[in-house]
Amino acid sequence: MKKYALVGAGNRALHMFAKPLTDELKDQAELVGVYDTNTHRAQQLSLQCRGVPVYNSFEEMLQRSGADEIIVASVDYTHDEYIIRALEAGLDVISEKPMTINHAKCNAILEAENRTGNKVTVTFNARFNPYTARIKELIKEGYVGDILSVHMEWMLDTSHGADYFRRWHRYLEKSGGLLVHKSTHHFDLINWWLEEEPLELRAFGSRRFYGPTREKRGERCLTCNYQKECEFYFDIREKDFHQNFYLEAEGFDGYYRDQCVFADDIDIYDTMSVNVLYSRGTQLSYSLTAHSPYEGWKVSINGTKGRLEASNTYNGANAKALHNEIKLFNRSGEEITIKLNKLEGSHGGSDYLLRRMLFVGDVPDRLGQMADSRAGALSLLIGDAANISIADNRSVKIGELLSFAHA
């Protein structure tokens, strides 16, 4: 039985690998270490998940654990940092998305992991989304052609994506923006339906809702004077996981789980657009709101035998619907919907997937869902370089921001 240890005591920590480790797959696998800055939450996470030990450094955890794999779900900005000192240490990691955040981090994760001879796996779970699978599987069998566009929009509402602007994720240089943290995720899918590479983008983004755009604003919602007038209230002590996680563990390292969302400081966009070109001539154009009526995806794929429709709606009007669908449009005027049933589960029933490819293997990786750090380094790129976009107003070549040639 292989076993592992985790760096990151957070909600995606606890509830992607911490507690189904050690209970859906407690026959299949052993979790062996949890390490986290704030020892309060590492210790929250232990008490939930069978006493799972906890250790007060990460390099003692790399010591003593005894651990054959080392699962990253740290903030993102110190991804590299575990990430590196884990393949030296001879072991392979699990890293949840993004790989990290920028492309000198990028490049020190390549270079480290062809040097020691490691491998990090990147948690891509959009891809296994059985409506995300199977939009890739009609690419595969020829239904669109060649594909020559696509066209993907984002919508984040304004309970999750006012989420990111209470929380570490503000900061431009913590989590890369939402370019980098979110559409890290969405990036890949778009790679790994095209198995194409990004070239070169040009972007553009704002802040224009959230940040400082109205003077009645506090420091964080907790003592903030406008509790019952403001919209944005969230009420950290309304949930045991934040009062537990967070709240309680705030004279340990000073962090808020609840800051305002109009604050001064923030620094990421909420409104952003990118248009790509790829290495077989497709272009791509995206486009994230983060402050959206309501939340989900569509997208379009216009290919040289017709066009593939697809939209997903997670919180809104259409939210309930039993049905994911999929149009297909062919040259001679036909249309061809496609039903899928909704799976239970976290993302879709994503999650559930991911954990039995990566720590059973009992489901055959017959579409490549499985990422590499290649796949990781790709698509957090395309975020880094529409960052740098942005900043500079310029177009941005992906190769210009690879130093390492990774193979």
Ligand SMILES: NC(=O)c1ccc[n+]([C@@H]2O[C@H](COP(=O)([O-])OP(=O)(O)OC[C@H]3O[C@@H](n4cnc5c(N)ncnc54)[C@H](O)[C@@H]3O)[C@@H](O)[C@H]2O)c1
The other form holds:
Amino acid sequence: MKKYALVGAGNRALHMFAKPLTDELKDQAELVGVYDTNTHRAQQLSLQCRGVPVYNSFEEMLQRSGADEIIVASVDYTHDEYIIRALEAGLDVISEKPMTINHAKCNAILEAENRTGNKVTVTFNARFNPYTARIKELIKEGYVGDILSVHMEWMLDTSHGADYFRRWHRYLEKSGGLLVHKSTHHFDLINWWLEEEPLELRAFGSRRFYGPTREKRGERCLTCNYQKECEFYFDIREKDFHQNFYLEAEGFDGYYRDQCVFADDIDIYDTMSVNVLYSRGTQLSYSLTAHSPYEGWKVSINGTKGRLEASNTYNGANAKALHNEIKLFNRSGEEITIKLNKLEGSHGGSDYLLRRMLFVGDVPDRLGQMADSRAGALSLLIGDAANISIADNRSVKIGELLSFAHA
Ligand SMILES: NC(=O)c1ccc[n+]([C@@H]2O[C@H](COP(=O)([O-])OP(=O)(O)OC[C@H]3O[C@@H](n4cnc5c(N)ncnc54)[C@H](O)[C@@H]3O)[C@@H](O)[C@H]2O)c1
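Right, and the form predicted together with the named molecule of this protein, after the form predicted alone?
Next comes the full complex, this chain leading.
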């Protein structure tokens, strides 16, 4: 049975990896260790996961746990360090998205992978949603013909979207901003659907909703004078998970899970748009809004044979619909509607399917859903290039950012 050790003991590490590996998958894979700079959090994870051993350093975990593979689920800007150290120790790596946050770190990962011969897999769970997978199939089956353009709009609401402005995600240097942290999923989906490489882009970004846009604000929700009137009030004591994993762990590293979304020092954008030119000439127009009244996405794909439209709403109107719908419009004036049953489970059932493919191998990879470092790189580099484009007010070529030639 293959042995895995985990870096990071936060929300994703617990729910996506540690709990399933020590419960539903315990006969197929073994979790042999966890390391997090916050030892309180690592111990809390261990308590909930059959006492998985907690290590005091990553080096110790590499040497003593007996792991065959390392899972990286720490904060984004730390991924590169653990990926490279694990590769150099002779181990393959499973990394949470984004693989890393900028091109310098990305180039270092690609170089280390090439030098060591060990492999990085990036867990793009969005590819495993049966809805996004069906879009891939329809494109492969030729329903839209050669793709000419894609339009994608992604909406984060003022619950989920706001949460990125409460903690580490709110600093470009820790998350790469939402164009890397969040959009890496979306750019990966598009890259995967198109099977084309992004060449060049121009982006815009602003922050006019969160950040210092109101006077009635505090340092954090827990001690804020405006708790009763602020619609963004987040009660860190309400759920045991937040209390145990974050509030009680604050003394170890000063990670406050409920900082004010109207703080001065937030430096990520809340409103973003990107235009990308791809290698076969496809044009992408993309936008990400982090303050939408409802959460979801819309995509339209225009091709030589017709047009595909899909949209998904996670809350608000339509969220409770039993089906997802894809609409196809062909050149004979026909409209075809495809209905897909919605699956239960986290991220639309995708996390479960991804774990089966990763740890059990009983789900065949017919559509190439398992993503490698190249996919990890190309999706994060669109976000990184977009950040550069916004900062320098210019177009950016993806080729400018890759110092390491990757096949
Ligand atoms: N695929 C998805 O759907 C999905 C969803 C959520 C999060 N994620 C990814 O999972 C990762 C973790 O996100 P999260 O929401 O669990 O965040 P989190 O803040 O809950 O957990 C992050 C953990 O990293 C730890 N950490 C910080 N610095 C570290 C360091 N130098 N070394 C080791 N550990 C360190 C923190 O102490 C914390 O326990 C991120 O990369 C995020 O992008 C993916």
